[in-house]
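Given next, in structure tokens, is a single chain: the form predicted on its own.
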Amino acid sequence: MAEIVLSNVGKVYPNGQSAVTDLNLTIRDKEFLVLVGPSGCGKSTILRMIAGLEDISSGTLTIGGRVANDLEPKDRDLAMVFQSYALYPHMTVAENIGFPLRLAKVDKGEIDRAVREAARILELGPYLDRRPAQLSGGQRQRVAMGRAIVRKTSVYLLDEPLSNLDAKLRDQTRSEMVDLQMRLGVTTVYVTHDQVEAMTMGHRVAVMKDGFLQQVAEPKVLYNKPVNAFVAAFIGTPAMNFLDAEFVDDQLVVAGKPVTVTDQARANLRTHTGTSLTLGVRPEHLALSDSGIGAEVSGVEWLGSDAIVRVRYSDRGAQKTLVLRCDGETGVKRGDIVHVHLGRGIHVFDEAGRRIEDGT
């Protein structure tokens, strides 16, 4: 069992900078959990504290039921892959991948089998006899990943391991890593700033901002029930649209138009009458219609089956933009005058950015 529990964990550097604040997070045994957030949010610091590469300023870290605050990294039974390669330049690819097993005095035949399996997964077979200087950056990163794969540990810690791969190989390797993790059943913590990676790889995703955990949930829950405007904006491509709103005369009003909401949402919104609200709606939940918010098409990006349509509308004298995901066969073009209907899937956030529960 390799459950990881961080209880009230904090990290403050000697200069007083707080990197992580009062973090409470349980990473379940055999789970693939992704830590995601913008640069400087604390996600890599969390990974390094789990690895033992950063001291914990406050709180408790347990790994497999054992308090690990003061354990040396080598005693934590984990393997880590950094964004930097950290390869031995004088060793071949095969020797780099197999090095952890050599240290553990594993049988040479078993090392060879493990190295070749890792090389197959990572498409490194033709390069096993080369040295790191003869590889591209993406190939070196894959060698670093292979070195972790061959180790039979309780925990994998992965710090943006795919960032140096080209788009096609990144997609392929992402799928291979998920399959491998499921096959091995190893508790895995994966750090990335790429929310597409987070949503497609993680059993659950933990969203960080400024050292604080915002929400941890399954990808679908994050997408459909974000706890606040930050999570709503960070998750999803294209990003969620945000519109100024207010609740007056028992109606939610946006750009002078009433918006249909559930009875439960209306009941919750009554306590926010007269306050500044924000309505969030994802691009695929907007539709071109015969009625709704009047707007002018400012751009169309054709993506094959889909088209991303950008429109400008006027709200209280200010020009604002909405982004719609439409069918690829849409015939609208730049300069067209259209109407945008706010359909299903709307979210309302209060002045502090917290999502107002709508009862759905």
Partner chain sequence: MAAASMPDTMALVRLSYRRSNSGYKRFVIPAMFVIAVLTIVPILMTVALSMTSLSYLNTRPTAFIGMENYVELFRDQRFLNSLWQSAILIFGPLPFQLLFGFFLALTMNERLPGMGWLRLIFIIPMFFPPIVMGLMWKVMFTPQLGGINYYLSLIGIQGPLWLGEPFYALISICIAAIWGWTPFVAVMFYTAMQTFPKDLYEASRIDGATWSQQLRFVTLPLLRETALVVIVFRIMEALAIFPIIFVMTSGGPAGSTETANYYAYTAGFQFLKVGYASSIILTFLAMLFIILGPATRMLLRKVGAEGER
Contents of the next structure:
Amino acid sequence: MAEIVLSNVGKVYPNGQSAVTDLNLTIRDKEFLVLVGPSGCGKSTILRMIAGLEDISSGTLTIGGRVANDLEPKDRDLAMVFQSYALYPHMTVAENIGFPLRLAKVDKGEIDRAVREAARILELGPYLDRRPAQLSGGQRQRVAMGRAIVRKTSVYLLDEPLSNLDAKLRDQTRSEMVDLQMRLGVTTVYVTHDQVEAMTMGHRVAVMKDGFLQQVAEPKVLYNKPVNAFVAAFIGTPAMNFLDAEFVDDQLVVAGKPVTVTDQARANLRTHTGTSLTLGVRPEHLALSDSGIGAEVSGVEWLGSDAIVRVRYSDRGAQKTLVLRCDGETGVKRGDIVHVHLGRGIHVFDEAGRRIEDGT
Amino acid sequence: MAAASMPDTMALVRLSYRRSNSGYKRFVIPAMFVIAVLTIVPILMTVALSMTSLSYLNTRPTAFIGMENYVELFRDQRFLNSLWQSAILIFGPLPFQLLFGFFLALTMNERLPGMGWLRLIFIIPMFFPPIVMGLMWKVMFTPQLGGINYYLSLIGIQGPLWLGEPFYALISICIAAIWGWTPFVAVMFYTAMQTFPKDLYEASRIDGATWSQQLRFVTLPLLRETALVVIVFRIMEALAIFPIIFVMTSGGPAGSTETANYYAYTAGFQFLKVGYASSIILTFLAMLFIILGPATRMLLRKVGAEGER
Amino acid sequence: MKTRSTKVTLGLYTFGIVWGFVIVAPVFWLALLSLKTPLDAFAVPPKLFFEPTLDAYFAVFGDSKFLAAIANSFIISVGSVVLSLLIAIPAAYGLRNMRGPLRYNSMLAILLIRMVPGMVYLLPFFVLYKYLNLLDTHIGLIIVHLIFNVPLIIWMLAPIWASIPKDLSEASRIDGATPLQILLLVDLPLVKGGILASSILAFIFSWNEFLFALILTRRTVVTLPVAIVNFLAYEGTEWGKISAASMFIIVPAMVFGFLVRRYMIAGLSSGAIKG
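Form predicted together with the partner chain structure, per the form predicted on its own context:
Now the complete complex, all chains and molecules, led by this one.
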């Protein structure tokens, strides 16, 4: 039973630099929460504050109902996996995994049993007598996990644990970790800069930027209803297209053409008449058709089942680019003149980048 | 198939080395030549000298006398004493240098006000001319001139005649050596500590390690290799206390602080028995290498691996 | 951050300050001695406050033998550094660019030579110099100092050099530069800091060196460390002069040493630590 609550938490470094500002975030018991954002957004600072490696400048942190601001890391009932894995080079795998128990003065037989159990879960059995230097990246990562598992804490903190693995291994380990977290049912906070990891692993994802929490939601909500242009742009590959838009004559106009929107959206847009708006649309929601914005194909990346098509169009004299996700069977090629249809999945953001609700 | 292709592969590797090195060899050859002439020739000469009766004192012609010098060496009580005293002066200060050096390195590793200045002060002895180090400590231990005994008397201790009694003369030199070379040990440890990943300390903290447990389970094991390097360096360089002995005691009183190194100097340049002195220093060198052999080989492998990169 | 108990920090701090005192106290004592009259020098209890006099310094710098020793030390140190650089820089450059066992063995041999005690070389050099009439000459001592300074510079420069990306020299090689051109036009400007630092360390070594200077120079080409010892031997208990001269000899070593302390650590550990 460990819910982590951060209320009005802030972090200001002695040099005056502010890393996290007024953060309110609740991590539910047994939840897998991913903190994601570009580097320098404060996500690692949050994790380190939860761990107790950084002081909390303002606000309250409670872990499992206890105020933890001034608790020593070891008294917070949590385990942490570092980006570098932080394995002790002079200890064997078994000694590394058993180290926290050894510090807690658990008796030898008990440590041995716990280490074997952790090794069984992580399939590290054959490597128990090796040293970290003799292991592959994936095995090291599992040893670091083992050190967390063996403590039977109620919270895991994971700091970019997959970033030192190669792409293929990363994909595989991702699902293993999700599976493991499900089985162990331990509240997990996972920091990454990789939005694919965030979307595939988290029950909920918290997006950070410049020390401010932008949005925390389930991956689907994050994808379909980003609260602002930053979240919309950060989540999804290829990234969302952004087009300049205007609301004039009770119509949303993009590149000189009206775009159909829901009635609810139209109602909300009226208050923004005459301001410069941004229309966001994901590559898969754009379609090549007979009508729409006229454009020239500038490149096609064929990925197999689908193809990424880049087109150039001109908007009031300026050259702009759009990215479309088309069916793999599409026959367009560089230089073709096409029309791009805007219809589905339209997001409109106001001048400040905030999403304008469309009622869907 | 693998077995058959193996030699070919090695030959290819060698060939590729040879080809890529060929342009650079001529940059290295002059240095190698100079070093060889300046070191290997003299070492061979020392070996040759040690088998002669060369002495600038008597007028008898120098003769080849084979191993006679070596045979005499092991009947020479003064030489045997000097070996024992070498051991004391090499290994006596070492534990203190390691211990103090370790704690000094920990201190240097702290971020505390004024630490920049303290670090600067700590390394002063590293640039100190050994001869001045010796003079300085001679001053300190000379009655009246140095304050040591006066300040000891203030806390009720009757200070000994430091440089006048064999036992205390050895201690005086050890103190000078601890003063002079602890900073080297500290700097080596400190440099190593700075390369230790911060993550290890944070991870162990989360796992519940206290400061002393971090020292025991993280810092000390990681320092093991550095400590080996330091010990080998310190033993080889312990002979650098020659100038200190020279000015502090000149090997006295009654030869009690004479190391083998120093005895070789006395025999060669005061008694002018160059042949005999050569046998002294070669024997001592051989002993050093035997003691340090295994550790040195390990060290050299590591250093070599670094050179390889 | 309340990382650990303040007790530990305080303990280490105290230890550091005590050790700092242990280091400074004797140097300070020697400095005081150089400013005392002979009478004050032997006063009991020792005088920490007294009327300072520069007599000892005037005496030392009025001594033509001492002035000659300064010149000798300077000539020998500079000469040895220049000659060492001429030999060691190309060697370090060559070794840096070489691969395989040849390079490995060369580096090892150089290190081993540095580790052999000086006394082993001293005896044959004495015999040889006597024969060649090189005793008591500048060049004689300069040559002997090469034994230590050439390996020192090679071993210091090798890791510094290795830390510079090879791409630069490889790019210029593709542009058609010969190895010598690469050395002079590309690599040397990049390692000049390291060269300066290693020269300074070599200078300090020669400046401080005592054993070879004692034996291989006797009358005319006396260096500073030997000159001080001569004060001890010939002038009995002229402690003022000895301490004043000591102050003079440590100053260059200190100033230069502090300038290159960062590099010196690299030179000391010679990469042995990093592996």
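In this text, all values refer to a predicted model and were calculated from it rather than measured experimentally. Residue numbers count along the first chain shown, from 1. In this text, the rigid core denotes the largest set of C-alpha atoms whose superposition between the two forms falls within 1.5 Å.
Hinge rotation, rigid parts compared between the two forms (°, from C-alpha fits): 17 degrees, smaller rigid part against the larger.
Per-residue C-alpha deviation between the two forms [R130; rigid core superposition; Å]: Its C-alpha moves by 2.8 Å once the cores are overlaid.
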